[in-house]
Amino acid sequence: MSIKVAKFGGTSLADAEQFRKVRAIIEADRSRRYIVPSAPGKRHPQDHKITDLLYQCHDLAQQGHPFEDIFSLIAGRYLGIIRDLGLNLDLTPALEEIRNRIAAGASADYTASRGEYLNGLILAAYLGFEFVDPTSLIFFDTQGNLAIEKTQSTINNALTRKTNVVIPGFYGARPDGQVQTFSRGGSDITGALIARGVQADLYENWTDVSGFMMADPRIVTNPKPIEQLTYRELRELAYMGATVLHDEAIFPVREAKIPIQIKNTNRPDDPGTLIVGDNGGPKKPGSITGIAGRKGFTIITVEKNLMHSELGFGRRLLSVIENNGISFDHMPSGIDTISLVIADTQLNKKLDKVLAEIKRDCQPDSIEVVHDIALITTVGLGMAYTPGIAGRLFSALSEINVRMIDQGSSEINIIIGVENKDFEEAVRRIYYAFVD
């Protein structure tokens, strides 16, 4: 029998209602022998999320604040499940300890983890799985980067000789034992870990949408679905914006090979998208598989005569950058000109100072600032060594200002800058030249 690991988010989990959609998706293929939830989610768009609510209840004890009106609207949402429900099961204790542990000065990501802890436990009574706590199983260095070679053998070694089991999602252990969380949207990348671990067939998420679109529906009316996308694909358009995926999940399945299927809990007959390694070719030369973008970028461009010939000049901008604790996304260059686009959130009013160093280490004859750009990718193995994609797309642009330009090493996406003002009219340019 082929293995299946599930991996649920919080809209598949937010209620009682949806445990049971949840119940009769395991329960129709058995198969499905390794279940992942995340924490319950938003039952509706005025509703919280309950991550989002244990971090106040830790910001307020923090600060020496009562949090208890907070932590009884959580307490709630899960007493509720277990009641609509019809489960015998006690959930005060546990509830009783996170409070406590939260008033005692627990840690953020204790206090965050227990979102996932509390909906595993109930999650694995409902289906009469077994509850394996994921601290046993994920593990975390000193510096609190994952280890990867001791989760995957802990993984194989406890798991492959279990039938039925249920593992929460988002969070492992530190080497002294405290709870480490991946960053959110996390238990993406414990189920991805889960299916490497035990050698899975297919790594199932199930979330509230039916895949991949072309584009971003809310700017695209009704966009096509991508049935099929590499994992190279998946990652340029995860980073850009697409955001059904947590962007890091890709890792641990691509290199063991396991294809992902992303389907929706609400509507499990429909196809969903089917993510798989590369095989070498294109699906269908001269196609693109979709669009994804964010705002919210600034633009840094030195130019200095002859930069192409001074050593070391790339090293000492590139240091600037560093010294500040910024990461650049893009950084495309002409003979005497580098430019380096960075989105806002990493310059953090660090700007004035980053250009001022600059100035004294790399003596430009110009810096020009650009602000308020957004970055648009086109993605799409059927880009690579086709001639005319790049015409088309600049062709469906020649009304809107493209104040940036970058192609991928891989040819299989164009990075475009426009302003934030054009994002939206750029993007439905861009699909329909491509989609008929």
Ligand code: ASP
Contents of the next structure:
Amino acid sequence: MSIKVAKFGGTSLADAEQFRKVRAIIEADRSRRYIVPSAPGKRHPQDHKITDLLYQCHDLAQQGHPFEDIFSLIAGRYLGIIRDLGLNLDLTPALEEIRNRIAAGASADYTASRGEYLNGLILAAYLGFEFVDPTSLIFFDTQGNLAIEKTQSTINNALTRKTNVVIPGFYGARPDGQVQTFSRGGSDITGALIARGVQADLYENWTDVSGFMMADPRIVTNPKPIEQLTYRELRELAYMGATVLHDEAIFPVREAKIPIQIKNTNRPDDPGTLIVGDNGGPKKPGSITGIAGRKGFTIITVEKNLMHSELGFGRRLLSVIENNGISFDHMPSGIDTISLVIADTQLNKKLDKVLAEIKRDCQPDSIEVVHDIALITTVGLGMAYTPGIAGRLFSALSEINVRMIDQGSSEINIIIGVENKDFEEAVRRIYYAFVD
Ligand code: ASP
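Switch from the form predicted on its own to the form predicted in complex with the ligand and give that structure.
Below, the chain from earlier opens the complete complex, with every other chain and molecule after it.
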């Protein structure tokens, strides 16, 4: 029988009704043997995520303020789920211990991790599965980096012979045994690590959308779903803002050639999106896979006559950026120009200093700064080596001022920079140029 790891996100486990759907999904396929839950998410847009409330408790406790009211909200959510499911599980001692530890100065990571821990206890009891704490499976080193080898071999030894296990997402242990969490949304990473460790055939990621859409539904009405895409395509789309999956969740399963299936807990019959190895993707010539983008970039263009023959110019320019702790996103260049495309969050009030240092170290003829830029990436394996794609894309944008063009050397994407105000319109035009 094949082995599946199924990770369920916060909205999939937000209340008893969602727990029931999750159990039905798991019971419908016995190969769903390893289950990774998140903490309860929002039940409606005005609701709170348990993880956010836990961080608030931690902050209040650190400042010496009472956190009881918020903690009662958290306890109430869990106790309500247990009651509504009719479960015979006494969570009070666990809640009491957590409350005491927060009051005694527990770390933010420990406090936040309890969201997944408690949800894991409930889910395990509800499914009749074994509960395995991830502090015995997932390890970080003293610097806080994931100890990947130790984690993989431990998961492999501890879990392969087990079946029907619940492992809470989002955290593991440091060498001293203290809890450490991944960054926000990190239960996706836990699921990927478990899938890799047990050499699963499929990593299912259950959420509240039916996979990736070809464009953001807030911009394009009813965009088509992406039924299949490759890890490389996903990486391009995710980097530019198409979020369904945590960025770092891709690497463990990609290396192990395990496909990821994104599925919707509320519409389990929808096909969702299957993410496959880099050779297995759809390659219909001339087709695109998806469009994604983000606002909030600045382009710094440095011009100097005969730049191309000046030894060390690029290094000096990039040293300025590096010395200011800034990373850049793109670096399109011409014969006598180099542009740096930098996210505004990176630049963060350092622009004047950076410009002064570029003048000092590179002695350019001119520097031009363009603010309020949005980047849009059009991605698709079907674009590579297909003549006419760029022509189609740019004729769709004929009335829009394109401020930058960059094509990845893999030819699976074309990135353009437009003014923030033109962002949505540009995305729509590209979409309708390729999708009927
Ligand atoms: N509960 C954590 C968060 O809200 C981790 C997760 O949901 O994946 O970030």
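Here the rigid core means the biggest group of C-alpha atoms that line up within 1.5 Å when the two forms are laid on top of each other. Positions refer to the first chain, counted from 1. In this text, all values refer to a predicted model and were calculated from it rather than measured experimentally.
After superposing the rigid core, the Cα of Ser395 is displaced by less than 2 Å between the two forms. Superposition of the core reveals a Cα shift of less than 2 Å for Ile373 between the two forms. Comparing the forms between the two forms, the C-alpha position of Ser31 differs by less than 2 angstroms, with the core used for superposition.
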